[in-house]
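Next up: just one chain, as structure tokens, the form predicted alone.
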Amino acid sequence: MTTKVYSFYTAGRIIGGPGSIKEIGQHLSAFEASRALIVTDPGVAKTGIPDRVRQLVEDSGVKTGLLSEVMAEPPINQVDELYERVRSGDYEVLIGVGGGSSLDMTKLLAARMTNDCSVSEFLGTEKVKKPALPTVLIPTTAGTGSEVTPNAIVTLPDQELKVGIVSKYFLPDLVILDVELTAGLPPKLTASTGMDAFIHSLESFISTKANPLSDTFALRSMRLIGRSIRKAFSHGDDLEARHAMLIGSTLGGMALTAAGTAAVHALAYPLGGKFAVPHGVANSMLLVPVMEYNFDAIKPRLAEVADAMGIDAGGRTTDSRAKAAMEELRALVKDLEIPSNMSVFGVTEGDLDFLAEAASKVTRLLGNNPKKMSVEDIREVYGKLL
């Protein structure tokens, strides 16, 4: 039994199921709004997703705006920038659509609206002072479970560095989970947004922050990707292996909400932000390196781990379970195709420094990791990239 004190909240209304997107139109209602902007991006505005949307939206009678730009990782100075061009607009509820740059700039935008102030005046945790607009998000991607998260990323370029926003005010109103929105996400991008997911699970559940609710989104979450993550990779058409990737990244950032993340995503932060690897890469890159290093200190919470994913360990001792659940680690992102050097995105070994240093000031992130990091630990799991 935990002795620890915990806490959850997780966005107003989830509805899901195949074509649950043709409901929005009648959950609107409850906003009373006249006026809806939709944000997305380019990539997933060109698969005509938001345009849909956008009927529907029109078709129950709401006026709407549709903005298109939002860039991968945003830098902060977008938000400021896209407010300004839309906040004549008097839109009165936000809706977002696609993968975590798109859901994430729709909670900030929402919160600007209702805040005068810079979006740099939100860094950290529980700046906003002011409620948000209401939000809708439509996640198009199984990976970075924005949709259920009080966090927002946002890069800062002169610092090299992607930070986390968190506020109780980022929580949607609604959430959509509609498995064919998903169901045309390329390869690369399947492999990276659901290992992102999985790796959500997998570092709340080792964190320092565990309780009875994170656990239990993590290992089912981790039990839905660990077994369909395969399948939705090589054949992008399966909507079984789909909802199951969706249903799991939802879970899986549940579970972050709950317990954190640690040192796999507080590592990933500057290799985003100065070297523009994308989120989910970067995370995947670093899983391995990073549980070797915490191994000793989880080896029970492993041993679960491979319970859960349904791994043959070949013996039933904890150590042999954790051993288990490793390899599989190490298999998953060999076979998703995830790449094992940095110097493919052109990290030298002259970067290390930096590297280590940025990382080390992530403190709300590694002071959930199971094991202490020095700077020089750090330095020596980036080395292992090389």
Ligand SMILES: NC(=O)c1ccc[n+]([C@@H]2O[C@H](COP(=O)([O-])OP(=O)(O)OC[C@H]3O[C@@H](n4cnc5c(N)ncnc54)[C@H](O)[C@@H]3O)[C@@H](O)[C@H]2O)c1
Contents of the next structure:
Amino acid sequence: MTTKVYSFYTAGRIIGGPGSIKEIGQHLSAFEASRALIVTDPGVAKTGIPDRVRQLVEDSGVKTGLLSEVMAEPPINQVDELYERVRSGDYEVLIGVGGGSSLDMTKLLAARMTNDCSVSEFLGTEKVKKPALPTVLIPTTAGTGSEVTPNAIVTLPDQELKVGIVSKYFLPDLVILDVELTAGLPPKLTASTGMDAFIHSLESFISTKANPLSDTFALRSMRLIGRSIRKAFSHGDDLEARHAMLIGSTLGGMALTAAGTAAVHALAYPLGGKFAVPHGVANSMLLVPVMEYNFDAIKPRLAEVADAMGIDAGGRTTDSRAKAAMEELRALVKDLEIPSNMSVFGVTEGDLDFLAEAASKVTRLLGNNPKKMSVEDIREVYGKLL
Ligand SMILES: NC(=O)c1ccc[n+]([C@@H]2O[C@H](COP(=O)([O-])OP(=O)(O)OC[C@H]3O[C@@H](n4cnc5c(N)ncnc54)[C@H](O)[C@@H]3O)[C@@H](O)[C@H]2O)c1
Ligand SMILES: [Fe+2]
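Target state, the form predicted in complex with the named molecule; input state, the form predicted alone:
Every component of the complex follows; first up is the chain already shown.
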């Protein structure tokens, strides 16, 4: 039995299933809004999904505006810039359509609209003072789980870092999980965003804050993703695999809300901030070296991961199952064709000190890691990727 006190909160309402996007109009009526802003990025806009959402919202009698300029892994200054562009629109609800970048921007803009201060004052945990405008979040990647987390991640270009902003006001009022919206995600993005989701669950499962609730979400999520990610990568039109990925990703977001991510995410932040390595790619590259570092401290948990992923360990001891889980993680990164060398992104030996110093400051996440990491330990882990 756990001796920890734990807590959990999530989105106000989640609707899901193939075609569930068609129900957006009837659910919107609960907000009694007459004007909605749809927030997305140029890549998602090109798929036509935001236009479809817009039409459905208009058909329900709500006027819409469209903002499709969200930048990948948004720099912090873009929040205030976009706010200035849309503030006169009198929007009463914000609808985020896209991956983590668009969903996080939606949360930040919704809070910016009710708080009369620059977004820089939101930096940290629970610094947003007033409740945000209502939000609807519609993921089109099976990845970040942002639709159910109280987090929004921004890049700080001046410091070449990424940081997480945490606020209870970022949790959306409504989430729509429509698998059909993820069916067109290209293989490379399916792989990296899907691994991000898996890593949310794995890190939550080994987190020092792991608890019965986060374990439940994490194990089911790893089971779903571990058994379907290769299929979603190679046969993107397989809706069953896509559905497993989408639910697995949302459960991963719930797991991380309840227990937090750890060293993989902490070390990924400087790679994103300075070298623009996409979030899922940075995490996937770091996954194996960080788990090798953690190995001694997490063997019983890794054994359970092997079971959840359905791996035949060729033996039932904790040790054999834990080693089999590690083998499967190595195989996943390789089979999904994720780069394993940071030099692809321009990182050299001379950058290791910067990376290690920067990552060691991400104490919010490093504190969850089952094994403490010194700056030297972190440097060694990065060194394995050169
Ligand atoms: N808030 C959280 O809890 C949380 C958790 C993890 C990561 N994040 C953040 O989320 C961001 C990354 O999000 P992401 O990995 O979802 O990527 P993303 O939102 O940056 O999107 C990646 C690319 O995929 C494209 N895309 C998205 N859906 C598509 C679709 N259905 N079809 C075709 N193309 C599509 C986008 O246009 C974009 O070019 C990072 O900033 C990361 O730090 C947030
Ligand atoms: Fe992540």
